[in-house]
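Take a look at this single chain in structure tokens; it is the form predicted alone.
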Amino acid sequence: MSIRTKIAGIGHFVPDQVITNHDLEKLMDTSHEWIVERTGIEQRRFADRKTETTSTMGTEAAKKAAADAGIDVSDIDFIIFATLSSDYFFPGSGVLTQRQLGLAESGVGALDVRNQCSGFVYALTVGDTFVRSGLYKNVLVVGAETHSMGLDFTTRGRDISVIFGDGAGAVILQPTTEENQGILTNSLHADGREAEELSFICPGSHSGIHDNETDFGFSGGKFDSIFMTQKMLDEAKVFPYMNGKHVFKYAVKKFPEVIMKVIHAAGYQPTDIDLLIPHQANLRISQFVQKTLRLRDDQVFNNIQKYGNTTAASIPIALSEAKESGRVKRGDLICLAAFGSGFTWGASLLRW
């Protein structure tokens, strides 16, 4: 009998600061109905910066997941962290974590992965692979961002900070060979044309390519550091970029594609689906792909409402919250799709 790979446990955390829309009206030149309005959303989660980093939370949403997978810490083989925030430039948190967890001196490997919105998808199907393949038994997979360290909170900044919000969540994945079990099928995809789309590219080591007005290197004897200039913070090029307008379009168009494509591989019509997560990018792309499948509304999950855009998080914590709320029960078709920087988007689909 084959091998498929199950959830078989998931968790999810989130920093008790709240921060409304009215409390952002105080930062810059926006509103709580402007933002309902072109997001959705009316509140989201901000880290303590003193107490709460990316790797903590996705540490604390991994308890929680191992706890509902009736396994100890200990036990994790591996792990997968999804992230666009990491605590540090390098090295990645997926090692944090494993030190946090009190598995470094086994040695358990990490793996870092950004694909930012898409992360979770895409660390979803590695893990996947590795359970299918035999290699791990107990793979940990965490999604975690820390958004409000980076982001530009005054009105130049308004339409990309009013969306982020921060948060982690984290599933264990296990060997099953239940016929009526586990993930059925993945679908990768990207598109690097429309990298620059949505990007945060300063600072970073494209050495001036994305600036030609710029020319760094050797000058008296002496190497330009290109890292951190004076340029980048005078031109805001520090903080994230996104072209809202283009990047809803895209979006559109790929989320139903991958979707479809997913559920026709397993042999599905869209009404058979129990449940879509989408990742939580904006409610009215949400909206926009419900209607274009045609599923009811007690077929999607949306939370963006209360969380935010919490990227690689937004789907483990989704679907924690909608398995928490009993709209996830044993034996339920569930689609998990996401899209974003890259561009990057996919599909996982499921029998729970």
Second form
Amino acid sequence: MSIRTKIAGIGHFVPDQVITNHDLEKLMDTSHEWIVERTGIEQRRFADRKTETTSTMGTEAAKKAAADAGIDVSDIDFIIFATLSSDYFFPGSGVLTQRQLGLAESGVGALDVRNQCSGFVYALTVGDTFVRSGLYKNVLVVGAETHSMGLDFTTRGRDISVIFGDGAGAVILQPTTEENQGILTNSLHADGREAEELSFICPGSHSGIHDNETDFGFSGGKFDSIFMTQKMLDEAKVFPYMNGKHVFKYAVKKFPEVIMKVIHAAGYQPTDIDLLIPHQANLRISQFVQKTLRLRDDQVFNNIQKYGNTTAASIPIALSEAKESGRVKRGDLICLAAFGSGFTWGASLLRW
Ligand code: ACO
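Could you drop in the structure for the form predicted in complex with ligand ACO? We only have the form predicted alone so far.
Below is the whole assembly, all chains and molecules, this chain first.
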């Protein structure tokens, strides 16, 4: 009997602090109407800057997922952590979560995945492969983000800062031999030609290329760090950049493509799907995808209205809420799909 990977437990955590569009109107020249019309977002959660980080939120979600799976956190034998907003530049948030879960002494491995909006689908696929190979039996996969720490909340950054929110979701992956359960197929893709179209490029190792007017070379015994330069700060390069229209066009093409790919690979049609959980990028993107695939309203789950775009956290938060509200039941055919920075995109099809 072949082994598949099932999602044995799921949980999510969002910070208490609710930030409405009207709150953002106080910081920048924007309006509730503009944000709702273009993105569908009505509010988002922001982490408490004194107490919450990506790993602390990820840890809370992980504890809930472990409880939902009926295991003790000490049973977790591998951690995969997907985020673009890790607590530190390095090490990643996986090891911090391992420590916060009390697993440091056990030496359980921790891997960070940096695939932005597609991070959870990439991490899930890696975890699925580990479980199916027999290497691990209780893999924790976390998607968590703290966007609010690093956005430009002036009018200059309004096209991006109104979109993103904070939160975390987590799942526990286990092997199953049940015929009608588990991950059926995954599909992962990338197009590096689009890397800068949705990016946060400074600070980084390309700083000298970014500032090609200053002589940073080794001269006269002088060789400073150029990781963070004055030019980056002056030109506001230390914030995310997004070519919004380009992202939109690419996303509405690649989402349906990769969703069809996993559905067909498993021998199904879009009409067979019980629930599609798209990465919550933008409600307009989800609606476009729904229309393209001719899915009914009850076949698609969206909660971006409440949380904004939480990047790697959006799918596990949405899946967790869908399960809580009874929209995911044992045996349901569920499709998870994501598109984002890189560009990277991917999908997973599973029987719950
Ligand atoms: N409030 C008010 N006005 C704004 C705001 C804001 N927050 N942001 C931009 N504007 C203004 C612009 O300055 C511009 O003004 P102008 O006409 O005077 O120059 C006007 O609104 C239109 O700006 P556009 O950038 O052309 O707006 P567009 O219709 O493209 O909408 C948006 C912008 C919502 C970002 C859109 O391009 C989009 O949906 N893109 C998809 C990208 C996306 O959703 N990314 C999510 C994150 S990435 C991911 O998860 C895959």
